[in-house]
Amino acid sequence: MAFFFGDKMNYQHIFHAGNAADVLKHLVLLGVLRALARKATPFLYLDTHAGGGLYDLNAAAALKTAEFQTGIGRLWATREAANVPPLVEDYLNIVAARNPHGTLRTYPGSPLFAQAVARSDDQLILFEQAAEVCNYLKALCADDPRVSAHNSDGYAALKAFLPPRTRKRGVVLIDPPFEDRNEFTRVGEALIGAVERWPTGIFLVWYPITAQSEDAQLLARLRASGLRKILSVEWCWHGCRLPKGMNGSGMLIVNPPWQFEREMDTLLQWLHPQLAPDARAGKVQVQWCVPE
């Protein structure tokens, strides 16, 4: 995930692994896929924008902007705390586990969040487009007969791999990395078109929310496209919209899990004051945009 400030552009997501909307994204997948777990019938993970999967906290990179110190940082310290709830302890103990001597040192990414879930007849299919990182993603789920890995575009994987062949039941996430203006219009386009190919299975999209109102024309966007079921998740961090740099972010589910929206919003209640600069601004807001 990397996301556009302005004009200036971070394409790398160790400058922000860890960060608030890392742990909004988790929680997010987590509660979903821990939804999916509960019955027997095998699920499939599909990641369009999956990343490397495991981030260095002590990279030159991730210290350069510390964003991790005001995300994952804070919430490792409620580890012992006696009202944390239980998807932000499930979700701790699987940062934890990539910790195992107790310091905060690597977070993990989306593929491993779902690897962690994942039963022995589950299966992830992950993409990402820059060799490179595919290449050290590949070698970290090497020994995961799961998991594939391919160095390719997310976005035409909606395409191939849907709906799918082996699996009724699944999850999408679709994590982009929103570094220039057209992509809110190819998320929007790529999601009505997965949805039509596989109309039950889960979509999950996340976004940065900005001055640029580009969050509010997608989901004005996708309520006319005649998609239904949409829920979104969004958390605002700072109370209005700053001129630059990123205010909040959220998270579309189709398809969500029934009584998801309940968990989420008890779950955003208690994280905004955990995290949030000021837990007396800023904004949490769980809602439908297309009910069913």
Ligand SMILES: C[S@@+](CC[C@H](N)C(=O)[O-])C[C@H]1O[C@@H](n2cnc3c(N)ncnc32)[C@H](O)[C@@H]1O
Contents of the next structure:
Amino acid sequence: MAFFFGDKMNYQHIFHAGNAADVLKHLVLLGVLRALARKATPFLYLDTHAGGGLYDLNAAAALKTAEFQTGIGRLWATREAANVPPLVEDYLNIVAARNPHGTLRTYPGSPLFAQAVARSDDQLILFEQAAEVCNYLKALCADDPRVSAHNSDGYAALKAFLPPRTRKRGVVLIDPPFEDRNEFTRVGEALIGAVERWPTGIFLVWYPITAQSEDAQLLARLRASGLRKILSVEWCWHGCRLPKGMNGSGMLIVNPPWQFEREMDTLLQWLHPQLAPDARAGKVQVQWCVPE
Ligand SMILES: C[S@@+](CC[C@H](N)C(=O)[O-])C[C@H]1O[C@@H](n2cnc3c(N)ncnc32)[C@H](O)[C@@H]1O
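Since we've got the form predicted on its own here, give me the form predicted together with the named molecule too.
All chains and molecules follow, beginning with the one already shown.
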């Protein structure tokens, strides 16, 4: 089976699948999905930038950057540890289900984490703009009647699909590649519009933290927007604001589940020393960007 998509496209998540940023994103996503699944009423999962769904960590592209080795690679090694938080255990079990022989070879993307939590009456709607990637995703989910995958623009989908007609509760994941210089602006506008259309939905946005501080501008834009209840979970595994590359990443959570900030703080305090290259450098931060 191949999970590597041709080299005609610009952004390819295979180069980054399972890295420390993916680990943070998928742990936060899983925490939110589990909170939704605690209530019997069915939920909707809408993924605006779904990717291919499953990644081959032995593919040349994955091995070229080897980013997964300092993300899921390090976390995988903690499976037998005594003090693994329940959310991490849950996450590792989902990864393990895709690696039944016990060796880490594949890494599930956001749609598969959602699929693992979804009950029979929950619904997953996925959007992926790269046709080849979307075809792979469609094939992966073809047997699951809860899932529909669309080869279209995830930002446009927020306008077309919200508020949802079929479910009253749910979560939207906005996880763009951030390769376009306008992506931060686009994300901010899309998020504000989407929350206005569906004020009770939970919204998750992944963002990179770099020296350019565009993340800080996004947070300032959201503070000025009038939106309420926005939690930010940030993790810099090197020192923050190093001049080059990605220093860390964050997740915005609009309308987080009750006491989610506590769960995230406990999680990150545990995660950082496990994964950071130097546990004394870098930092974790869970804070209300805008409180209730
Ligand atoms: C960061 S990856 C997604 C990873 C995935 N959410 C996960 O966690 O496994 C971003 C994906 O968005 C796709 N993409 C880029 N622009 C898009 C758009 N406007 N609408 C939908 N998908 C887009 C890219 O092809 C890429 O597969």
